[in-house]
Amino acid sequence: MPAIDDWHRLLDGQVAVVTGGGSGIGGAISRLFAEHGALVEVVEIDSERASLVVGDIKANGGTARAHLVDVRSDAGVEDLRSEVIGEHGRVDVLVNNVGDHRPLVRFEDSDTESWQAMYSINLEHLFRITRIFLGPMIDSGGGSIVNVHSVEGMRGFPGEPVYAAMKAAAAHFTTSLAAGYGRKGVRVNGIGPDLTQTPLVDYLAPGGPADAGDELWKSWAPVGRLGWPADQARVALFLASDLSSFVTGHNVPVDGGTLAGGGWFFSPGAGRFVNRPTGL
């Protein structure tokens, strides 16, 4: 474990792979890891997002490379492994950040196609990426895996039970993997975000929740404010670094307190489940 004086660069010289690392939560993680000395391998399906984050990191004196990969593809992930291990010979940190609530199909209207799409983007790639880098991580003496899923995998989510089931599976995969590989030097933890402003979930859009002013957030989130990608990134940094060297198998809700403070409830006025006062 580094001395306290060294904690300003918590990942100095470590190789960190961040999937979906070009924007939103993944982009914030990529940037913060680079600030702390990591050699960041940004995995993205969008070349613009990848170029932007890598450019930002380099402009600020950090080190990063972009890899255009669809994490749902076996061939793409195999190539990614070859590029990362070929360059560094190891991987120290893996952040599985890719996920999407789309296609948003109500369960009564869903079918095998929408289930498979949910599985591919929220769970299957987690198995694929983790398996491909787990061996090299063990061979190099261990490391840390951080899985970004959702608070909806940690509570009942009436809006999309299939999505919630995939996120719950990701959380339990995290716990089970940690139990199995801790003695081989690999720590595994998860993050369950909620109420966080990203391009995928735009709370700041005109007419959106944040548009109603700060008073709404005081009643919606126990901490009284909107969350930002940096809030998630700081927890990812803690879990990736030696600050959490005795922490494994846990799923941390990074949600402003929504899991602790309640969750979804049915509004007769709105005729649907809501989790914010505007839905009453």
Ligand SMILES: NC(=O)c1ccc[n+]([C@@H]2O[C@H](COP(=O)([O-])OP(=O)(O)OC[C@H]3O[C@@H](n4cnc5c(N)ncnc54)[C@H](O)[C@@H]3O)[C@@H](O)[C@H]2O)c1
Second form
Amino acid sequence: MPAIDDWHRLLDGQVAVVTGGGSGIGGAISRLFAEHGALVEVVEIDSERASLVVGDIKANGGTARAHLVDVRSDAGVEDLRSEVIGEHGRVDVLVNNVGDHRPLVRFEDSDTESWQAMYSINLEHLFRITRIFLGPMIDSGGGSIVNVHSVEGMRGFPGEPVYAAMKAAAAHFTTSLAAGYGRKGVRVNGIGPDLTQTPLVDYLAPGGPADAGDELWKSWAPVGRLGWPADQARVALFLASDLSSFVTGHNVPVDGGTLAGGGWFFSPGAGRFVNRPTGL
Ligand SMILES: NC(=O)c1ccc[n+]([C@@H]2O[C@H](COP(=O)([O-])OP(=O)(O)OC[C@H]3O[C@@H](n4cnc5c(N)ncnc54)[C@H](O)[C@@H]3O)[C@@H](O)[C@H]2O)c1
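And the form predicted together with this ligand, for comparison with the form predicted on its own?
Okay, now the whole complex, with that chain kicking things off.
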């Protein structure tokens, strides 16, 4: 069993590529990985977000670089490969985190263009970026890939079945890739977030769910609170590091228990669990 020499530097000296690493869940992953000694390669479409995270990491004594890349672009991702492999000669950790549910299109109004957009932002780039870094990862003795998809890929999502299908495909890509490349030293696992406060899913916006108060969270999520990007980042650190050296091919819902709850809510008014919206 590989020894873990320093529990405070779980990714010491490791090269970690984080897509969408400039805000939200990806931002928290970039920061936490850097705190654990990783050389973080932040991949972003938004230069301000990338600069902010890279600046904070450097100010805290960490190491990070920003790459202004649209993960939907073959040419952009090829440049990314040259920059990362050119600098370090290897990549140890890859976090495929970019994704977006917007715009939500009712299925009966959807078309080829909206399906393609969901595919392009939620699934296709996982193939593109993973393929580009898998070879170097194998050549340097292995590594860990963490795919951030969604709890909506692990349950039915009535609001946007095409988005849910892309996220489910990302989860199954995770499982299948793990089965294929474990013998070459590459572990692959996934995270299915839910209820996490980020610029993309702003629960704290005025007029949003937060205004309904703490009672709402107690009834909504089994853990009784809103999730934070750091909740996701800690699981990503576990999956990226040797803490999980015997874990591969799994998708962890990091959702405050919503998947486990399966449609049951605690009604503070009724003082019991209910499965109907009236709380009766
Ligand atoms: N927040 C939640 O509760 C939640 C729930 C389910 C799934 N997710 C998933 O988690 C992941 C992260 O979501 P988040 O909430 O942190 O979102 P976010 O929008 O806060 O962060 C995503 C980051 O990716 C960057 N980005 C977007 N498109 C890009 C592109 N084409 N190329 C490069 N960078 C790009 C954005 O600039 C942003 O900084 C997504 O895959 C999302 O679908 C989040």
